[in-house]
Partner chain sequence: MFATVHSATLLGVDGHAVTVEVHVSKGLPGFTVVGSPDTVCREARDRVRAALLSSGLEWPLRRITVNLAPSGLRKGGSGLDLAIAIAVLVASEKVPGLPINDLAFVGELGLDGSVRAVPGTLSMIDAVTQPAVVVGHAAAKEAELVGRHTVRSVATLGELVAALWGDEPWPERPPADAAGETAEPADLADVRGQPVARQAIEVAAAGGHHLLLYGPPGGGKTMLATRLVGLLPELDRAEALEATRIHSAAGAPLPPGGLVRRPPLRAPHHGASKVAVIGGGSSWMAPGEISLAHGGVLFLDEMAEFPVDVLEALRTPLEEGVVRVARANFRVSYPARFLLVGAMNPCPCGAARGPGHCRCTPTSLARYGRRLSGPLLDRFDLRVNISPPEPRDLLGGEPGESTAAVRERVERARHRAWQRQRCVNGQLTSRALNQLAPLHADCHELLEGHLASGRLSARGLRRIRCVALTIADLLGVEPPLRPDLLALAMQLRNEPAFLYERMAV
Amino acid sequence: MAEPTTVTDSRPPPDAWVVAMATLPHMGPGRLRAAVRLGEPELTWTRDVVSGRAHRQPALQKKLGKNARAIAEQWAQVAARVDPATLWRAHADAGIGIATLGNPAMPAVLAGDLAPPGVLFWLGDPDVVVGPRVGIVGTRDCTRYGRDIAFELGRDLAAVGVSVVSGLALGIDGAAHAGALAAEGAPPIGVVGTGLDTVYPRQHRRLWQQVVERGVLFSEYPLRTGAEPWHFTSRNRLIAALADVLVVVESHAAGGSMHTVDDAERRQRPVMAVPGPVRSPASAGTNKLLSEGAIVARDVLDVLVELGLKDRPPRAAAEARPPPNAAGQHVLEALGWQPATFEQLVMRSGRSLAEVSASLEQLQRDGWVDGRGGWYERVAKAGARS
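In the form predicted alone, what does the structure of this chain look like on its own?
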């Protein structure tokens, strides 16, 4: 895995202005997507956001609603205190990877989603988003029965090469990832609703660290973003988008997991549910799903059958591409997961101008690196492993 690199250049890449926009109040994923799609991020920041004229852009005005002018004025007030370059360096120094909408480093399954992130932050290795993936969700207020089932499903799926996706919440989510980590199999994938420096819930600090060490942790929120209720509803759509199959282990009749079910159904992902005691409030939602036609999930075999992996459980092979030579690998490691200029790569790698230039040309031909606007970026396509 190539690590995100520290930005030392005084002028940040274009993505820095998208990160700055993500810090603004009332900036949800839909509004950020609209802002990103306006064009050059720096121009959007200076022309529309800092000036207080964001509400004059028809695409943003539609997203901002009846309070468009007031929100635009609040954005301008906050933006006056934000330095995109400093903010960008803070994320890079924290080892956080960043990909904005249109950046090839964003996992393809999210970039092509019905509601893709305007910006995606991560800790760990985003290249683990390959092969089969199962989302496991459920209530925080789970029973011992539900906790044990979630742990066993997470463990057994990971053991046969299926990555477990969850929100790392208390209860079912955390139990599923604890099981996946116990198996030491397929890498876990977590999606959280806070900045990656804000562990929520606090009890899961060690679980966060283990997911980062063994897999990847995603967020749509920049540093120092705390927990807000709507963040978790928004996060659920990313869990549904990342999962090939969604399994609900326990859920109350009106539990938050039902939002994830709705998101999965909108994306035509199969929804499975674990049957529970008919008198248990924690199983009221899952039993209702089963009565409405959800697929029963009694054990890992049921899930593997739904994935089409009953007879072929191992992880899918990585997409073939020529491996970089020694010089190319050195430049690739110097590049990491953040955009870098040619001069930065020469300085970081310690190689000559000619060596770096030749390596970059070869890496671009082989599909490892993409160059645009004077910046080079590592390409992280689904199925590719470095």
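Next up, the form predicted in complex with its partner chain, please; the one we just looked at was the form predicted alone.
Lone chain follows.
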């Protein structure tokens, strides 16, 4: 084929029709896979999709279920307005890498998965998916404890050359990647549930850019796809597929991380969980996993042993914080390892309001305590502030 010179006379590659199919409503990974396996994508697009006869294809009909006919009609309506060539050009202009099922450009670990993506988009360098990889996942609504652990795990794993795979969500996911970036070690791998031009959550725009610059960001969704709840369960399966070991840092009993755990178990990936206080709802899910036989992840060493890597992580730096004074020690003991309010600290320590508040100020300045929104939490190690 001649080198295209203009948009109008360019003939896009066959993958363009797969990308077009990925934009259709009700198009999940399973249906897209079935459509791609029908053969020549351009033929599938014109013969089955645009004509509204997708439900006549037995392989697709099985995936479409009861409403096959209605979906096929909807596809036809939407497809009439989609120009695969323009769509392809938009992705190329945005610098997005694309590989459809069967294309060797797709990372082997995904192409050979139980439920491989019909099409995969990426920003950054997909060839970083080579070394050992650990998935770090957990709740968005995490505690200071969980955030610190996720940050430290991400940092220490990246420092010894293990890539961190995560979903860039708020809370644990973001903290794990922030840690991995802080270490400037192994390249981070992110998997998102939106189009690669749609940053979600918006607070993570910077994190998102850094992952693209230093590693790779994968998505199954074409440009301009927004965040939908069902995208995240299929994203979780890609995290499980990409990771050699999955670590759950904090999860509520019925949290989304539990789906990732199911996906990892289906793929025989070891699942590790970070133990938490038994009274903490943010650790209810992880503690349940542990009682059901998940492997305990206390620190990076546990994870490295599970990965089969013998290298010891660099020793943690000596305590850099100035030791608390007697009053500060008293307040730290009253605080313990669970979040507490100022009032609870006053009651538990039995000291005056002014004394406790002065101690808390000192402890916060020295990095022993973190306070936000009226709650105080004890900080385990120096330098984990994020």
